[in-house]
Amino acid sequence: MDFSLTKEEQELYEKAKTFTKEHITPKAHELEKKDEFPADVVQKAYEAGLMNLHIPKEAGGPGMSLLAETFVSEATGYGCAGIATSIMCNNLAFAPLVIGATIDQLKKYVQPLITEKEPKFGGFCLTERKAGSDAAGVATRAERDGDEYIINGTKCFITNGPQSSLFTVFASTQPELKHKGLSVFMVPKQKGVKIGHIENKMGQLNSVQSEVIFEDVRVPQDCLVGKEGEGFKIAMMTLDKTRAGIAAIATGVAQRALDEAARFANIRHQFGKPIGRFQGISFKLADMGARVAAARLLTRYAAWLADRDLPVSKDSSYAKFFASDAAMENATDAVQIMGGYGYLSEYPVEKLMRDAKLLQIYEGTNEVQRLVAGGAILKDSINLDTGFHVEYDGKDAPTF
């Protein structure tokens, strides 16, 4: 067991932290007032080589590991979860394509987007107003018409929707089969693709989510990713891999909350000494630090498993719900430690608290993550031998 980073990983991590310190942390508060896509910062991140890390080298990308992605997500999340989401969203949008598309498809549809001077974006289009966690409820339809598919439907909460040039769209090709009839398509921005309502959010204001409407949009047959009916499987495989990215952003938020609270606890004096010297504050800081450490380890382990194509559903769920809960708890504790100052918008922790909440919701709510993890635990227990043998006869007491 070795927790050290390779030279390349350490250099990437340091580059991302330096980028955050120079371009995100000092600007995030002011940019948030604009409540818009942070184009200038994202452009700089693209030029620094911090985007599209998972695209294979054969398709023009750097071909880095998911573990490497988590370093960038954590570092940028430390500066601003909204900007981190804007920068790293292509990881989610293009992940189904990396999983299910051929290299020829990636070269045709993705490579042109990641090799231009300015960044181009993808939109991950799964969620609908009546189909969130229940992917089987997707109402968007894709009907075969000769060598083309005609797509109709409306997606919502699509990150980078207005900025996207390519949409990864989950649509039903056989509605009667429910989730088994779900397929996934690459849909370039074209006639019939429209941006609908842009969401007004409580936090993560440096990230844009919108409706994306598809009205009689025609795409050629080679826009189908994998085979018809494989959409649900590809979606689940995608989320298994990308949950670590959300957990990494959450870890960054949790670390930032700890750092801000500790800094304040050192300089704020009451009753003749820094408040950090009081046991009540010291214990809070210790708990916050433990959450960060545990979130980081869970996140990197989930990424490590995914990079090796090992079973990761349970562990990626652990990472996502634990890290995002840690971010929310740490942000709340930071506000409490800073007291009245923590509640003021001039200071950073109220923003951390608003940003952290969304981390518990998007890419699968934490309740859904617990369902996934709990189901895996029950499945694993069927043939579990603890060494203590007991038979249950249906009564209150077991029979030994």
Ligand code: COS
Second form
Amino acid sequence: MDFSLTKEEQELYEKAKTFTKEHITPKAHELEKKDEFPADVVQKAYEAGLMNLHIPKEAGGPGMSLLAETFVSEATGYGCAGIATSIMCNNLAFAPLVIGATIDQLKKYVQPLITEKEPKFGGFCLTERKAGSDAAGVATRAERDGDEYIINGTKCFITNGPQSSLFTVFASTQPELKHKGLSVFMVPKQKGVKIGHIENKMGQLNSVQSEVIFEDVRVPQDCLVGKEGEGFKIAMMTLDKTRAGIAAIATGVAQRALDEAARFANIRHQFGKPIGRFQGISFKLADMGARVAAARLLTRYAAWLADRDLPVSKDSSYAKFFASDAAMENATDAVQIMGGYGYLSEYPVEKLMRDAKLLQIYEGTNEVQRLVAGGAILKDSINLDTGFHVEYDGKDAPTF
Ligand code: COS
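Next, give the form predicted in complex with the named molecule, keeping in mind that what was shown is the form predicted alone.
All chains and molecules follow, beginning with the one already shown.
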């Protein structure tokens, strides 16, 4: 087992860390007071080559791995989870297209967006007011009309919604078939695509989420990704691959909370010594450090599996819930270690606590992640032979 990074990965990681130190960390607090899309920083990230990394070379992208993306997500997440979300959201929006679209479709609809001077954005439109965790409950409709589809419906919580030029829209082509009737479309911004309510959030104020409304939007047949009815499967395969990205942002937040708390624990003196010398503090730091290390390994392992198209649902769920819980716990511990300074907004860690909370919720709540992982564990146990044979309820083989 080799934990070292390749030269290319190491260079990308260093570049993203340097970028974060120069352009994200020093500005994130001031920027979040504006509560708007951090256009200037995102433009710089685009120019630095930190966006759209997994678009295949044949479609004009750099064709990098999902693992490479986690280095950028972790590094930028260290500076600000909101800015990292703004920068990395194209990964989620374009992943269903990389999974299900042909190279010709990618060339026509995605390539123009990733090769211009200015960054362009995609919006991942799955969630609706009444379809969150129950992703199959989507009410948005796509009806075939000759060579076109007509799309109607309202999506919500769409990251980079107002900035997006292309929407990846999950809509039902046959509602009576439930999840088997769901399809996915590329919808360029056009007449009939409207931005609705801009969501007001507790944290991650350097990212923007909005409603996106589709009113009689007509798209040609080649905007269908994959076949009709493949939308749910493509959504699940997408989330399997992208959840390591959220886990990576969370790892960055967890690391930042640890670093700020450790720095404070060395400087702050009480009772004649640095507070880090008290076991009550140093034990907390040790637990925080172990959480960061475990989150990082789970994240990279999930990305590694996804890059090889190996089964990854369980491991990407582990990574997502563990790393985002670690971010929340570390941020909460950092606030506690820093006491009054932890709670004040002039200092770095209260923002981490607000930002971390969303990591436990978006891209599939941590309860959904546990549902996926728990289900996979039970399924795996069907043919499990522990070597100790005993009957429970008159059976020695479990059923699922
Ligand atoms: N890859 C491929 N196919 C998958 C899959 C995966 N990871 N997970 C499920 N499927 C398939 C199943 O095999 C099943 O196929 P068949 O109908 O052919 O048997 C089908 O999808 C339905 O699976 P299941 O019954 O498990 O679906 P549920 O409706 O119970 O939903 C959860 C499962 C809860 C896991 C899913 O709805 C989900 O992930 N919800 C969260 C959505 C989310 O993350 N939203 C955030 C949006 S981004 S901000």
